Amino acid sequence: MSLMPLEASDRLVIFGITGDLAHKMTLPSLFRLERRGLLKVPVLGVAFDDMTRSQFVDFARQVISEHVEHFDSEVFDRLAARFNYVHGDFSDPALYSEVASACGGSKSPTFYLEIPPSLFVTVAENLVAVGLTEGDGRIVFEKPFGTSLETAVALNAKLHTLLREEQIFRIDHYLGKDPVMDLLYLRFSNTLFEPVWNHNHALAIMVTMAEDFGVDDRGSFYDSVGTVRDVVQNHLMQVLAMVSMEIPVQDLSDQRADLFRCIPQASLRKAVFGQYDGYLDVKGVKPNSITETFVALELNIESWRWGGIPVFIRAGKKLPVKATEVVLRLSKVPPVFVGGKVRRLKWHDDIVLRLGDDPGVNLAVHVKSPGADAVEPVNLRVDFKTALGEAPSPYEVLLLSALKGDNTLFPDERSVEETWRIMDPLLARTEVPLMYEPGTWGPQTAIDMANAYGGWREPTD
């Protein structure tokens, strides 16, 4: 899909700038961009909270100082000089006249909507009505983008009556994570990896996203979403695309969409749903809720590269560790005659790509045991933070990309709808999920799912 390039943005407007996401991610990311000298535009905050500009600056100072390391007052003062603030009801057309006035004739503003999805169309319609999206104006939509295939298609159709596709930025913060982008560089920049990255050498692909905490104070939100909608349809499907797509020739979005088209719909028969013991006691969770806090599933990629190779995905809360990783499990070598006898190796070679807080690569290789006529596995580990230094945060990367008009790291219409198509059958589940104890790897049925392929690799950190 060829999109018209957008001019660099001349203003950032953030709807919902006093919300939880702004506390944890957006405001700290703006501070880091300012510290790195990369933020070049004025920033207008829009929210319901009735504050003056001065009060908003004080609010931002407190939030940022709590969430960044090495807070620097001089850096914050430079950032604060960019700030303006408008408050009002997002459904009130009068608010948008104030926003237009505060934008001061901007020709290519970036509007970032970190607001409930139910307000996406309302805000977009009002921005269009006052002429703020003419030319190269763009709108960044926070996830979730739809709750099913039907709703995603309807939302895309509605937005396309208001905006051109290149003006629509659907954010998925996993695509802003440096370790996720590293997947492409590792695969295609190293002679070691690409020759084995196919069905001739691979036995299975395994993707794990484990969280060692529960739903806590997000009961009402999570109970209406569940694990499939929260992290699988978006984050983990994007990770799978990066690890299994063909080499991008021109447009990364084209290769992601092509990969998703090769994946048949998920099947309830090849999925296990779990709910941790104690979930029903969380405030905001409905009595007798069947919302899953864990899911494990098997997919297939019907392409020449991956035909016949299963893809196992699992994600859940209250698991033993917090970690995200991709495992390319290679086929066992055939028996070999070494040291006067035939050796049959018990272990698989794994290429492990760590995408969480400890990004890096593990290679599982087999070596001779010291002083013994035997073979044992050894784990070779590279830590990216140690070797390369601290990476920018995902929201730094994505905000900067949106301001530049670069859609590369944002799922397009095709990818969003294809991933919902793949996951849609799982949303029709009516069975009660299997109970699992906190601190375990989910229901036993899910643990056994990958046994025929050497079993799941359990992340240790």
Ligand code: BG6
The other form holds:
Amino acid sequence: MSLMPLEASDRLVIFGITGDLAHKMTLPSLFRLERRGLLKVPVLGVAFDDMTRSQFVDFARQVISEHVEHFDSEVFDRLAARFNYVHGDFSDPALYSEVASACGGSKSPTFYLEIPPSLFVTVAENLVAVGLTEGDGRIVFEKPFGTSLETAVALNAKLHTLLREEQIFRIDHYLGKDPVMDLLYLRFSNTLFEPVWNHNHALAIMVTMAEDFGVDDRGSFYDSVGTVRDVVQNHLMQVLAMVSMEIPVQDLSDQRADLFRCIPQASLRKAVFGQYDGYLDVKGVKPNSITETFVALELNIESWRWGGIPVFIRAGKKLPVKATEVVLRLSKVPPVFVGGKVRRLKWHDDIVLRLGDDPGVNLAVHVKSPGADAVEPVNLRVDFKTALGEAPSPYEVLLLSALKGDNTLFPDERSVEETWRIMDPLLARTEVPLMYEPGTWGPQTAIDMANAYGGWREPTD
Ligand code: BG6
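May I ask for the structure of the form predicted together with this ligand now, the form predicted alone having been displayed?
Now the full complex is given, and it begins with the chain already shown.
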């Protein structure tokens, strides 16, 4: 699907600039972009809070100084010189006249909506009504984009009555992570990996996203969502696409969509749902809630490259570590004659791609035990931060891409709908999830799920 390229943006307008995500991600990312000399446009904040421009600047200084590593007043003053602020009710058309006059003749503004999804259409309709999306204006939608196949299809259909597909940017912050993009670079820039990256040499693909903390202060949000909607349909499916798609020729989005089309729907029979002990006591969680805080599932990719190879995915809260990892488990070598006898190796070789806070690659291979007539596993490990330095944060990458008009790092309508199609059967679950103890790898049935393929690999960071 080729989209018309958009002009670079001449303004960034952020709806919800005083919210939680803006505190943690957006304002610090704007500061870092300013520091790197990459922010070139005026920034208009829009929120409900009644503040003057100068109160907004004070608020932003406070938030940014609390959330960035090295606060620098000169950088902040340069950023603050870009700021303007408008407040009002997002459902009041009068607000949009004010936004339009504050945009002062912008031809290609970027509107970033970090607001409750129930307001997406209202804000988009109002922006269209005052003519702000004419030309190359674009709207960036924070997740979640839909809550099921049906709602995602309806939301896409509604937005397409207002905007062209190239004007719609759906955020999945995992696609802004350097190590996630690096999956493609690693696979296709090295002779070492590509020849084994298929059903001839692989036994299974395993994806783990573990978090060692709970739902904490997000009880009422999380309880209406659960792990499948929160991180599997979006983040982990995008990771899976990077791991398993074909070589992108022109358009990454086409390869992503093709890959998702090869994945049959998930099945409740091949999924295990868990809930950590103590979840029901979290503020905002419904009594007797059956929302999962852990899921493990098996998928298949019915493509020439991957046919017959299972994909195991697990994600959860209150697990033993915080780590996101992809493992390509390779087939066992045949029995081998070394040291005067035939040996059957117990282990598989694994290629491990670490995507979390400690990005890098491990190769789990086998070598001779020192001084002994035996073989044992060792881990060849590279840390990207040590070897290559710190990567920009996902929101820096994505805000910049949206301003440039580059959709590559944003799931298009096909990807969003396909991933909801794949997950849809899991959303119909009525069974109570299995309880697991915090600090464990979820219910035992989930732990056992990959046993026939050598078992899950424990993350190394
Ligand atoms: C968010 C989820 O989208 O991603 C959170 O809502 C989750 O529940 C977070 O903790 C994980 O992101 P990261 O970048 O910390 O792995």
